[in-house]
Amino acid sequence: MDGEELTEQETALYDRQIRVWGVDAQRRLSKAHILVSGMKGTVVEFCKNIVLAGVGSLTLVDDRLVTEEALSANFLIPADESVYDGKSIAELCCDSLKDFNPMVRVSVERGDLTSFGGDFYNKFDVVVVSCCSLAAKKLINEKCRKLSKRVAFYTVDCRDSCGEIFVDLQNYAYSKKKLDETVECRLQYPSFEEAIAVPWRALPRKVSKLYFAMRVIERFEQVEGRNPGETSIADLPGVLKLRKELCEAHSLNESQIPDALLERLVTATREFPPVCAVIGGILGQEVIKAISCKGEPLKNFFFFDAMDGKGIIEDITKPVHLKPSSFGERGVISL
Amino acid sequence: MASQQQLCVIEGAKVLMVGAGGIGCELLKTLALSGFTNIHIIDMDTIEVSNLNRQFLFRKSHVGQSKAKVARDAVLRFRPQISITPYHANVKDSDFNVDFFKQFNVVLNGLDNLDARRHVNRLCLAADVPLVESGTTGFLGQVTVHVKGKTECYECQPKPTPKTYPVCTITSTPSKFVHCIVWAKDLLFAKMFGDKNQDNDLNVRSGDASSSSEHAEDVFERRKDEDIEQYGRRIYDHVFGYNIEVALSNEETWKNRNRPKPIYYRDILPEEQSQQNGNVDKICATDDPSSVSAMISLGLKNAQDVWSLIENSRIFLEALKLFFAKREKEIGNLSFDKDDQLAVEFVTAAANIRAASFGIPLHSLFEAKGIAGNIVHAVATTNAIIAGLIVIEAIKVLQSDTKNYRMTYCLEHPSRKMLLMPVEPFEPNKSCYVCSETPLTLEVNTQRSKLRDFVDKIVKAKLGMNFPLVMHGAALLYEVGDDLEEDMVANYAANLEKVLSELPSPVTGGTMLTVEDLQQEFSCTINIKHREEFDEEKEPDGMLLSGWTQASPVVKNEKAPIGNGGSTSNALPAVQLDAEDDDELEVLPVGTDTVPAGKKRKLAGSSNATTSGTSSVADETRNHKTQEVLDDDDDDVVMLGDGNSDSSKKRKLL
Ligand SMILES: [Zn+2]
């Protein structure tokens, strides 16, 4: 880094955490600027993470006013609706998280972010998504490929007791620890377009199931012209009729996808707070893993599912045909 | 979101929470937006400037009030409707005995310190109420559930002994940095600030104890009208110098070792010999002791810099020279604190010329403060997912959803693509002196050792109790308590001067006897063993517990390692690490070099483990334990055994 030092203030504040990930990887943190949109429960947790973990500058969007929905798993709105006087969601959890950790820089965008331009996406490192539609997905993942510069793109969604997070870090170099060496280590991630793209039967024989069960609530959403998490049970015979089709387009046994876990996922409209608390904690050490290149990432989806309890991390990925020589486990190339 | 069944049970739900620190504050948070409404939480400690980052309930302007309350008072903020009752107070103490237990449907624990954990665990044993345990460190974290009859409890597998190191090892043969720390911290600073009627093992171990003794005797005392100057350089001569020198001397030690080369003043500080160094006065304007600095007044601004054997030789003396002229009143009362910047100074100093004296690399103060605090690695993120699967957890403890009960792993590197991982919960150990009845067994010498030594070592250091009272038969040896009869008392005290084999009741070979707690409504039954002779090295206390406990290992060094956490189970491998924080919880899983004697673990059905060591949980660098891989194809299935198969325990790996 440019040797710039910590302040004694950051040294304090920060004495345990860079215990566990060192100064260097406090000094990028606090150089990094990180974008959110859809303050819900798992987008607060993941925000609470990074605030408190001392990142440069944080913006949320989220223009929708607080409704009583918005409040059932959002711990920065506080309960006094005095306070709201007008604001959206993303300003009362702006209020909330300067109050968390003085040095961070938080603040609010507003707007919609599909018709924002790369000068804006420029302005950041890190950009999370959730609650948004599969189209709006990839396309802010596009315009953040398209920078010169590298911008690490993430999706998270939560439903019922499950929780889903994609990400894409484009071509990124990291080192880890092995035995007492240290190793760089690159990685090759899929867009989200390319990686949803990759033929279901070209997958590898257990990927979890919650990976087709989302695609088929996404496509769902998308074909019915419906807002991110606008389903209910009346909507289960046309979930499983596109199910019946997607299957037979990917050559996918239905068993696959379980009619129950469908079911779940339909059903419930509001998020289960202790799943939010898991998937933001996942989201924000994975934030702080990319920022500081310390670590191996996830690539590139990770699922929990509360009723079975597992946290399974999945590579979608087109399979590559290159010499597997040059390639360590899951794709990583030694360098 | 919960289900209508779920939401009935949280809704009427009691709960307990034990600790408002890391895991605390991220669980109250979600305890609060799960629906949970009546809600008691204890922790004693107050709020800390290096907790605000990841104690998320907590301002700056808090720091210095009581956690439970400030914790209370942020969450009633997003959910004033419910009801949070805030104890600031030690869970140790007589006022939560077990009826306060009785009172509620489950408890959670987010403690930091091992005691304290056996505490809880004994009390939700006797007032029969679910505990869910857990502890973070770093990237790493686990959730156990703990049912009596059910699943085993808290202490049915023996935790990781705290890391000690053999007392030779510190005195003579250090070759880790850990080593020196050990030394300087616990043998050099204790000698030089602390009680001198201590027991202190600084001068032993040379080939000729007898010269060194009486030269030892009164070095450490500053001669009258010696300069402080001259002081110090006499000090940092006999430590580094001298003592090296003696031990030199043994060549039987050195035979299969690399010498160490002694350290003078002179060598390292030639041109300083003469002339003053630093200014005392100049720089220390504040009468405050607290921000008294040698690193201030030598200018050395950073913490992370590691410093030359020159600077740390510098920092040494005038560390020193700082508590002779700025904190005199305390020499003779400290004990080592993370939190004295001076005493950090001069426990880094000394560890690290020492360090250069034997040839291990040296470290800077952030570091060796870390070694020498035991200080807890923490992050919020790792925080709130453990509090996430709590909850889940205590959800399913309230439904008594039995099959589904699991212990979950927080890993920081994926274990067969999982980062998350859960295994089925193990059933009660049998012998658990705990939660079943199986007596222990004592071999002591009976007619050597007191009731006291019983009493401090094995009673209260080994069984955790706090209120113990000893019974032979019907014969009252000892017991603890406030309303106790004078005569009782000094009867009680008598006895623990006394001999065991000369006690009223003579306690000898092949007597039973009863130990019990009355708080924790805990008691279990040792059998005494008499033996004449036990190794001063590797059994210090001249007594060795077995039954249930490993033979508690060498050393001396008692101080650092007050193991706190210790794992709550053992499904997998824990790993202690020995921490000794303020606030956090640590324990942690892995490293499959821990796994109880014997036990193996085999993985089933997952394409990426193999047995060359790639797969183990999380430290793939130290499984050495075979592991079998099984072919299955809908389900992992680990099975823990004792390796030979048939008393082998199958379980489901969710
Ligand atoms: Zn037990």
Given for the second form:
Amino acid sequence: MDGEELTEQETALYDRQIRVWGVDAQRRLSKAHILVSGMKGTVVEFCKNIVLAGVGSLTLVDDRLVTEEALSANFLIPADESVYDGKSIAELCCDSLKDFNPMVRVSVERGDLTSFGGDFYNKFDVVVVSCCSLAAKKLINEKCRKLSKRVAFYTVDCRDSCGEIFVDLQNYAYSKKKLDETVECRLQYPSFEEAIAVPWRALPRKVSKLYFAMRVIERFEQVEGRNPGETSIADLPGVLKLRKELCEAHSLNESQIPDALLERLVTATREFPPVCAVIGGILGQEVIKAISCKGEPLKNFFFFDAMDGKGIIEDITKPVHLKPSSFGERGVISL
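The form predicted in complex with its partner chain done, now the form predicted alone:
One chain, no partners, no other molecules: that is all that follows.
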């Protein structure tokens, strides 16, 4: 992402944000290439934000056709059905995003991300996936990690009034302001597979209940062979049974994963647009940080629940030394 300077046209168009985060950050953004898969409400909010910020290119992957559910939270899909003409959701979103900022190259890629090789992922600086199975998240993350260059990897999921973001920046260096000086910092991130493999009993007592609940739902969908979000109230007994099994295996009290929370996640699988805006905004902010290498990024999970209006950052990382105090850190953001 180093090299070329901003053009005169870019400098004029992005003048206001250059005043906020500087010319170097905007230059990095304008040279960044982002891949996004799963054009649901939260991802659509992210795409809008990142296109307006002025990234170099955005590639969309979502071969699904438009459904009533897709229309409920995706404002990029035109209301006029006559323009659909067999187009995929990604293609319709692509047409709309180009109108937001003509200077950003927006394109569509067809196919299953899990079948693409390293050469494909090597074209990007950031990969964001949504609506992915547990196996797909692990596989795509691993493909990004095997590349010779660092590719930032994110997963994002939103169910009704709850949302989760996972971040893997691998070995990441950044700068931040401390009093009157700029300090260089470095963070080491685990992969998605490594993070969720940390034993639950080893985590701090106050880890977000959403973390555990999302893992239960994720595992249930995997065991049952379901696509993400393909659950209903009829599945609740099976989900509660799996929770019991997982809690016993991890020596965790079942009260850490309330029945009411699991019921919400199982039954209310559609996205809630106001929550999409919050999660998509946070994700956009984090990706801009990762590209610009300015500001402290979140590590490595972010959770939001509209029921209490709080955003919670959880550092779920396997420690080098097995000391209780070494497991993760926690931050709460009131939104």
